[in-house]
Each structure stands twice: as structure tokens, then as C-alpha cells.
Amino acid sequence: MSALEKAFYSPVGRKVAAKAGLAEPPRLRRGRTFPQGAIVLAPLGPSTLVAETLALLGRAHESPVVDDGDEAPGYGDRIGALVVDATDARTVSELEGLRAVLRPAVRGIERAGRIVVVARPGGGGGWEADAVARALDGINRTVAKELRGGATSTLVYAHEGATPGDLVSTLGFVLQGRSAFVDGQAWHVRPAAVAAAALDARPLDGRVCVVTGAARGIGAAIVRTLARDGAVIVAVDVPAAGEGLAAVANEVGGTALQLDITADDAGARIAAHVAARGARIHAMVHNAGITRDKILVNTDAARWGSVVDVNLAAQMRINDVLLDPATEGGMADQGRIVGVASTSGLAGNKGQTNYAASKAGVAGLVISMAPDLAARGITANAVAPGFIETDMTARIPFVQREVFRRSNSLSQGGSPVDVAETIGYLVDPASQGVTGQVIRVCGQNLVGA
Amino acid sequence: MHHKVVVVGGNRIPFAKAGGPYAQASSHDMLTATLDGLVARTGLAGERIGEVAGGAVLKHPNDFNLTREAVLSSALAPETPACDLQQACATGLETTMYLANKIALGQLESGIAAGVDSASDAPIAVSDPLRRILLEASRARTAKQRFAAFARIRPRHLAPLAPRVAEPRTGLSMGEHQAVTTTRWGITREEQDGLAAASHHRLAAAWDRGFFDDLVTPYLRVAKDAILRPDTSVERLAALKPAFGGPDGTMTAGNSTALSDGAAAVLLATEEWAAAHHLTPWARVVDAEVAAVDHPAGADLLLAPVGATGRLLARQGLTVDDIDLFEIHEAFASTVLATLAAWRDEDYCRGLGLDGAIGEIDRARLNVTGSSLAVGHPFAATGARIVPTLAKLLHERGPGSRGLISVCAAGGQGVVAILEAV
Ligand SMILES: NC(=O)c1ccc[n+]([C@@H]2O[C@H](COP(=O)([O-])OP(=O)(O)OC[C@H]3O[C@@H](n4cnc5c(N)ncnc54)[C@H](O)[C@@H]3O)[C@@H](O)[C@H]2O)c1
């Protein structure tokens, strides 16, 4: 900690900061925990999709308070979540129904509560329906910015044909503390061949999950989270990081594979390691990443090449090997590929052309892979972390770091576990209908798509 | 042997010069880190291993149960038993054979053989007169008696005694002994420096090709062997002053091993246990022999393995031509060169009771990834470094490839073993 940083976090410093409007950030709810207060369900039409999904989750729900007069009515006790079934909404006038349930709910929601809107995506329903689908996105982003106390808002686009079983992992994730740092986001759930019947507490039981960059930071958190969910972990990091890697692997009873992912035979060595255990890979999590920041006019070929190779090209080469059905120890059908992008990549960030190229590239990659892998039931998704408290971000100078930390709707940096939980959701076998998505884990960072 | 004993993996921390990066680490710490690295690589966290056998040459009195304590600090199941063994510089090979024999007899299904030494953290003893005065003072009943005891302490009593690496029966250090051997066998400075340079270059090449990625786990931010000098050369080594054998000696700090810190471990098991734990056997332990020479009567202190090599090969019906790779511990470059000369020497071998010369070998098959001159030599760890290294090399060459390990040790002793790829 720098002297400035120490002073800032001293008791006096905290008082000064509070006066300057820098309040203590809200405490987020984490883990496999549901909101404390009631879950309120507000269907905007006859659809029972969300009601049935809540039933699969085993969660009771209550009726909404509707704002239909001049005096905004309130909830007696604070509510835990408002879940809106907007899958019937096609017209602009129906948006008023949403406003009418949102207004009392936003006012009456508990700390770290949840607003969730489930709607149909645009496309195919005509001009007005498309406008409505997009309007919902604007509402979601705005509600997320207005919510306080660590509450978040999420929009789920449930495609025609998606069943409660297809939605259960998504609604479970969004309502639970696992989604603590996912705010103002929207993503799609499609109908899947195999639908889940409930939310599983150990969805990865006995499944092999490979995590790169696992020796520390976000990678170590991914390992712990997937292991908690039952996974058999193969933890990969460069040989030089072997000491930390061994500690992480031993902590979860997994195996450590000291490997530079840029090695030509990296994919083959991962596969051989898994094959020796007589298994195939359920999830491949490409988390390893580096930064070599310089503004573009100072970025030479070496800085460019190393970042693009580690963060993007290496995972493409590894995927090629693992996705070959002939590769022993390769990806299993119904497997999961997850890339780690970054909000810096999606939004662009001064001094990070190389990094932005690689991270936006990861987003483009999974979007392109998803339809091609659908026949084998393999999903490809990415998470895009915003500011996460790790060794990587600890290197940012203090003042800049404090600004980054607070420039999101939750006024704080995320924890590595927040990224890990989102990945855990994506690799859950029940998340079969979620593919080609890029989910930001950024507390609704001011920058980013 | 009744059960096939296979080497299924190994781990060590990078070795480093005494007083270097591990100066503050104890043998316990280094052994624990080594076990943890092995456990992580093989996925054995929380597993009860049949037995762990380890040891150290330089040992603190408190470390009487060094290996068991390290097991308790490690990620292995606390129900894993352990014992300490010591066979000087051959400890790591002796622990390997101790466990291999138990596995072969069906007493164990799995075992971890290990060795560790810290020349940085060597136990310091107090002088004998001081020790006696302190004991007397502790027995004193009155302050006056105690004062009287302390009053006899003289400054000369206070000099600490570092452990001597001298042979008790000859008073000569190992280097001095080897200097006699070097002269006796006519080993030249050029040959010694050539062997030392090759050791560094081969070790560097092995690191470069990633050979150690699954044999070494970094420790205290040291990721590679710290003694290794990839850019050393015969010319550079030739510039060094003699360290042993007087002003005309040929043995220097460059062609003798440095005092080192480090630890190493080998995972041994039955084939069935290996399969059940999803581990690929690299090589089986074929046979071994321990031997000694009468160095107080003038025999070469570090050539005891020669006799063992001859007898072991004969017992297995093998000759050096049946061996693909040789690992001769580089205590000194001249130890290896004298060993090779002795293998070639008909009379010398017959004098040991062998049928004839052991034979000549192609140096391209010797210490192919470097040895102790470049890696370092934490005494007890060296055997446990060599076994997995050789097992992996043999596995790379394919089933049936054979390798021979020869490790000399203090006390005019040595251990020799044969591995065969499976
Ligand atoms: N921390 C953040 O705020 C943040 C934000 C957005 C994205 N990310 C991304 O999340 C991922 C993890 O970030 P972190 O903060 O934990 O970083 P970190 O630097 O703490 O950890 C990255 C790990 O990747 C490993 N690694 C690097 N190159 C490798 C290679 N060639 N082969 C194998 N392993 C390699 C490193 O050794 C290290 O253990 C990265 O992809 C990063 O770009 C982080």
C-alpha cells in the first residue's frame, strides 16, 4: 500500500472520503444464497414460463404491488426480488405494465436484492416487438444504475421454445448471490435438447474441468468455485508459477499441470493429462492472460505479439486440439468452453491496444464457435470482467485504481469469486441453452459495451 | 522381486547454492514443499501413501522425525507413515530401494522416497569442553556452583563447530580423498573441465526443452536450478584456481560440486496402484546393490560403486552394452572420469572379484540431462533427483530401455541401481 492509500483507508481518511461523497460501498450478497425477502412474480401476460421456473427452483412467490394511482404504493416489508415475466410483451403500451411493477419494487427492494426481467428477444416479431425488446434493455440498464445497496438488475432473453428447465440455471444464478457483480446485463437463453429439472448444488460432480492461469487471482478462484460444485480440477499455469499452482491444486484435491499455454503442444499435453485419467474434458476455462500496456505509438511487435498469443491465439490452438473428436482426453459432448474477455477489450482502453485486441477477440471467438459446436451440445461463452481485485489490478497506481473501482453501479471492485461464479454458471450442465454469450462481470462498469 | 515396482513420478525443488535463496529455509520446509509439489502433480491430496522414506545428511537433533513431520505439514493424509534413513550422499537412492523392496515384497502398494539437505541451515555444535561445562552448570544446585562452572569457559570454547565433511578414519576431506584418486587414475584438468561444461550445457538444454516441467516445482520464487551456468565453457573453467590437491591440483570449484540446498522425491508404486490412480508408469526398478571399499587401507574413497556395478550387471545377466543411459553422480568431475576408467580397467575389476572389465561406454549416453556439477548436490536429495529424471528419460526412449544409476557416498560406500522403461 502506498502512503496515499494508507491515509485514504485510515479512520480520518474514511471520514473525509465520506464527506466528499465517497460512501462506503454496499456489501454484496455472495454464494448460493437467495434473497432474504419475498420473491415477487409479475407476469405481464398469460405466460407461466417464469412461474414454472420458480417452481423448479423451489421458490415460493408473491403477487406484485402495482402502481396504478398517483400515490406510489409501497411494500410492507422489503422484498428480496422482483421477477417480471415479460415474454408476452410485444407493444410499446405494454411497457407501462412494467413501469407499474418496477416503481414500487425499486423503492421496496432489500439490499443486494434482484430485479429480473424475462422477455423475448427481438427478431421475427415485427418492428414494434423489436423496439420493445430493445426498450427493455434500456430499462434494465437504467434500473441497474438507479438501484442502491448492492441490488442488481438483469434482463434474460428467453427464446421461443425455451422451457422452464432451460431457464432454471439462469434464473437460479441471477437470483442467488453468485451473480453479485453482474449488473445491468442482458443475455440469451435458447431451447436446449436436455433441460434440467432443478437447481443442482453440485452440478459438476466428478466432471473434469481444466482451468488455465490457475496459480493465483481469478484462476485460483475459478478452481475453488468449480471444485465446490464438484469438479475434478486440472489446474494449469506456467512452470514458473508452480509453487502457487501446487497449493491451489492440493487445496481442492486436483492435479497441477505446469504448462505454458503458448507451447506448440499445449493442447496435446492437456489432453494427454486428462486421457491418462481415463476421462474427457467437461469444461475448458481459458483464464490465463497477461497485459503489456503501452500506448499504441510505443507498442512494438514483441509487446503486441506476446499479449495476443497468450490471451487469444493460444486458446484457439488448444481448442482446435481438444475439439477434435479423435483426441483422447479432448472435449466431451455437452462440454463447455469459456473464454475470459475484459471490459477493456469491449470498450477499448487507452494503453491497451494489444490487450483490447485479444480480449475483444475472445468475445468474437466464442460467438462464432457457438453455432458450429451446437450439434455436439458444446457451448462456448465468455465472461468479461471489469475491475476485479487481483495482483493484476493491484499494479495500477492507487488514485487511478480507486477511480476504476468506483466507476460502476456497485461502487466497488469485484472479487475474483464473482468471475468464478459466473463461469460456474456457464459450465453447469443445466446451462445447455446458454451459448455464444459474453457476460460482463463488472458491476455495470461505466465503460464497456 | 515378486511385485513389479514402478516409478510413476517425481518432484524436486530447484537446487541452489548454500547461503543462497534458500538460506532461511529449513530441511523441513524444503521437504514439505517437495512433497506438496509431487502431490499436486499426481493428484494425491488427502491420500494415504503406504510409506514415505526420507532423510538428510546434515540434520538437527530436533529433526529426528524429519520426514514424518514433513508429511504432517504436507497435503498428504496425516495417516501416512514415514521414517528417516541415511546413507550419506546416496540417501535418496537408498530410500528409493528401501521402499521399492517393500513394494516388491507386497508390504506396500505405494511409497514416496525422498532426500533433503540444507548446507545453509547446517546444525552447529558447540565445542566439547563447552558442552561439558554447560551440562555441569545445568546440574548445579547452587548459584555458586553454577558460577564456578561458567567461570571455566574460555574464548576458544565459544567457536562454533560446523559439521566436518572429513572422513573420520583418515582425517581427509572428500575433496582431498578425491584428489588422491584423480592423481592415481591420471585424470587431467582438461577432461574434468570438459565434463563439467557438458553437465551445464546438457542441463540447460533440458530446461530449454521443458524436460523439467513435470519434474520440478518452483520454490521461494526460484523457478530454475540456481547453480546452473548455461554459458560456462571449458575456457572459463580453465581459468579457475585449484581447490584440492595442492597448487598443482586439477580439481577446482568449477569441476567439483558446490555445497547446495534442495530436496527431491520419487513416487513408487505397484502397477496396479499406479493404474488405479491414473498415473503412467515411467520405469520399473529392476535391482540395486550397495557396496563399500576399504578406504582407510587406501582404496579410492568414491569408487565403491564400481564393484557394485559389476556384481549387479552380472547378477542381471547384463553388460554395459545392454544399458541405454547411465547416470553417474558427479560428486566431482574426476569421480565420474575415474569411475569410467575403473570400468575399463581389467586388472582393477578383477581385483574387485569381477570376471573382467565392466567395459567402455559411449559418453553420449552418460548424464544426458546434466548432473550434480550443474544441478547442485544437496547430499541426501541427489538419488531422489536422479531416479525420476532417468525414469522419465527411459520412458521417452520407449519400453525396454535400461538405465544404470551409480552414486558414491562418504564412508567409502556407494549404491547402484538399474531401471527399465515400461
Ligand atoms: N483482474 C482484473 O480486473 C481483470 C479484468 C478483466 C479481465 N481479466 C482477465 O482475467 C484473467 C485472470 O486475471 P488475473 O487478474 O487473475 O491475473 P493474474 O495475473 O493474477 O493471473 C494470471 C495467471 O495466468 C498465468 N499465465 C500467464 N501467462 C500464461 C501462459 N502463457 N500459460 C499459462 N499460464 C499463464 C499467470 O502465471 C497467472 O498465474 C486474465 O485473462 C485477465 O486478462 C482480469
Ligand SMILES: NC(=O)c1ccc[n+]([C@@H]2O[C@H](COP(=O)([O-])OP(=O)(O)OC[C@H]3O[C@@H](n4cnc5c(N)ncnc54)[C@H](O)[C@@H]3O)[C@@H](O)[C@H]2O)c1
Contents of the next structure:
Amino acid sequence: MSALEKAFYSPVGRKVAAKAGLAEPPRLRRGRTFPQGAIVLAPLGPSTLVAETLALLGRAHESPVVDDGDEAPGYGDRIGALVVDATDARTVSELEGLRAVLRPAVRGIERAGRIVVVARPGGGGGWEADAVARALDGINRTVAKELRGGATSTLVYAHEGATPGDLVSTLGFVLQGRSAFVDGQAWHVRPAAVAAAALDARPLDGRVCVVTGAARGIGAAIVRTLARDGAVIVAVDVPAAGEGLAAVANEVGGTALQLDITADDAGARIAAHVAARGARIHAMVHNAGITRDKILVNTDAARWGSVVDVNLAAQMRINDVLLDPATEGGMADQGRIVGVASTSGLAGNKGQTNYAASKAGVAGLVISMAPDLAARGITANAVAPGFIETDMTARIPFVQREVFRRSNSLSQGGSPVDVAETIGYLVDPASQGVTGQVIRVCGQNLVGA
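Since the one above is the form predicted in complex with this ligand, can you give the form predicted alone too?
Here we give the lone chain, stripped of any partners or molecules.
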């Protein structure tokens, strides 16, 4: 439960909310939990891709209710999810099939339920097919804004050649509570060299994962989530955060490395720490970041440079060292690199030109890195958090904080664990087909792309 949910659902919180005229935020379903109600599968053609993926997940499915008249038919009981296999959809007329299965489902979806559309991306299929692929994105984003009760909508572009094993981690993530604050988003899954056979509850067993900025907040949540999934944690933060860093590392049986990531030897020190334990890195999570907010006309070179160096340039220097195959304790083949971007970088934010530059740079970096690392099976992705409830955001004035919380489709701030769960999905070995992607963890923030 997020900080906002806790505040509202307390007796005092309910009274304050009622006086202020604020509606209670929906309760979100989190963790490795599937919907309670039935999963409904609606194929729009002969494809069995999604049906086979659900079988790998061990999830039964039911047939959809289809709207073919003015009065929308309903479901007898609330359904947990509607999953649409739209991989055969190529023409504008076929969009009617999607409307016909969405209308009853949107009316009948349970709280914190899921709408998921799996489709082919545009490119190479002709003008109409490309238009349809983009139309599906518009439908997905709009449905996400119309859903209520914490339900979410997701669009997954499955490229030609992607198998059920390539999709199993993605479909598992979006159906489970791990995707609670990922709403109205679309990303791509490509064919992988080795496809998964099932969804693993502990996919990171024995694998070394390095997390920077790990002493508190989102970083600490990432550490705990990856450790839950079996990872051997190296927690990194500045010496000033040493006490908190040690506590987080000890909690999960990991090791702590006090380090200023902007130091010239930061990458070498991370690699040496891992090599001393006879290992190589499976996942490098670049979470550390700072803000030095001022409107641009008041931003001097020092304020600009410090943010860009910590949030972007340091990642690049560390990656250069760790990606060198000759570096002992560096990145292993089939490894994972995840950067933490921000919706401020994707949409812009007044007073954060330096921060937006650095976070947009993180998104650009992983997109550029992905094809160059493909030969080694290494993926590069980013998450872009929106308003996440942390100790830092708790210091924002009340009115401004409420505006931030409610400027998304889920009417609340996210929890650090929401960012952590998305990173956990990206570093899962079964997510090999997901690379060069930027996934927003923002509850479908109403501002920006």
C-alpha cells in the first residue's frame, strides 16, 4: 500500500479527505499475484500466440463476451483480465473486433484488473498495417484513462518470430500485481536466442545484481525486490549514506560498497568488488541520482554539471568499464543494464532543465546501447518513474503534493516497490526479448508522452 493509500484509509485520513472533498484512491494489487477473477482471452484471428503463453503461465482462460448491438452485454461475474491477441489485426476494419470485446470487459473488469492487448508493431506491413499498429496505442492509452478501481491497460508489441517463451515474462508481469503502477504503456518484445519455459518465482538465484543509490527510498526497494527474486546484492551508495547502506545490504545478505559513482575509478572499484567474490555481474541497475532544481535562467554551470554528471555521465563511464570483456568482475554475457530515467525527462518539468536533460539522456543511452550489446545477449532498458512516494516527496507542500499524486489515471502516487518490480521484470533472464525500451512507472501520468 502506498503512503497515500495508508493516509486515506486511516480513520483520520478518511475524515480529512471527506472535508477536503477528495475521493479515496483505489487500492492497487501488488506483488506476484494474479487477478482474482477469470482471465478472458479474445483472439482477433487464428493466432494462438497468447493462448500458448497463458498455458506457459499455467493460467486457464475463458471465452469473451462480444458486443454486437447497441446495448452492451455484460459478464455474470467480474472478470480479472481481458487479454486480446491482436497479432493478426492488419486492417482498419479489424479494429471493430477490438471494440466489440473491450466494451463488455471494461464494464465488467474487477478492481485492479488488467486489460492487455498483444499486437504486431508497425513497419514493413504497409501503410494500413502501420496505421492500425499506432491506432492500437491510442486505444490502449484511452482505455487506461477510462478504467476505474485501479485497473490498468497495457499494449505489448510482439515482433514477428517472438514465441510464447519470449512473451511469458512480459505477460506474467503485466497480469500480476508487479505492474500495479504501469498503466497506459506500450513496449516491444523481440525474439530471443533462448526462450523461457515458464514464469520463475526466483529468476535471479545466485546472480549478482549491483544497485547504485541503494541506501534508501527507491534504491532500497530495488535491493529488497531483487533479493526476493534470489539475487546476490551489491549495494552501492556514497560514504555519507554508509550506515543506511550497510543496514539495507545486511537485511538481504548482500554486501555494501561505499562509493562516489562520479569518481574516475568507480567502474573499476565495482568490478573489483565483484571479482573478489569470484563472480561477474548479471545486472547493473543505475539508480543513483540527484536534483539541483532552478529555472534555467538561474542555473549556473556548477548546478548544471553536478546533476548531469551523477545522473548520466557517471553511468556511461561505469558501463564502459563493466562492458569490457577483459574486466574481471564486469558484465557477464546475457547480462542486464537498467537505467532510471524520469517522466520529467520525457515530458519536461519547469525548474528541472538539468535533471530533464540527464534523465532524457538515460532513455537515449539505453536505446542506443541495445543493438550494440545484442551479440552478447546483454539487454539495456530504462524505467521512467513518475510521482513516487518517498521521504523526499513527503517534504513537498501538501497542495502541490496532492496535485502530483492525482495527475495520473490511478489518482495516487506510486510506491518505490512499483519501480523495483518493473526493474525486476527487466533483469529477469526470461526478459531477453525486451531491450532498448523505456517503461514509464507513473500510473499513466496525464502530462507528457
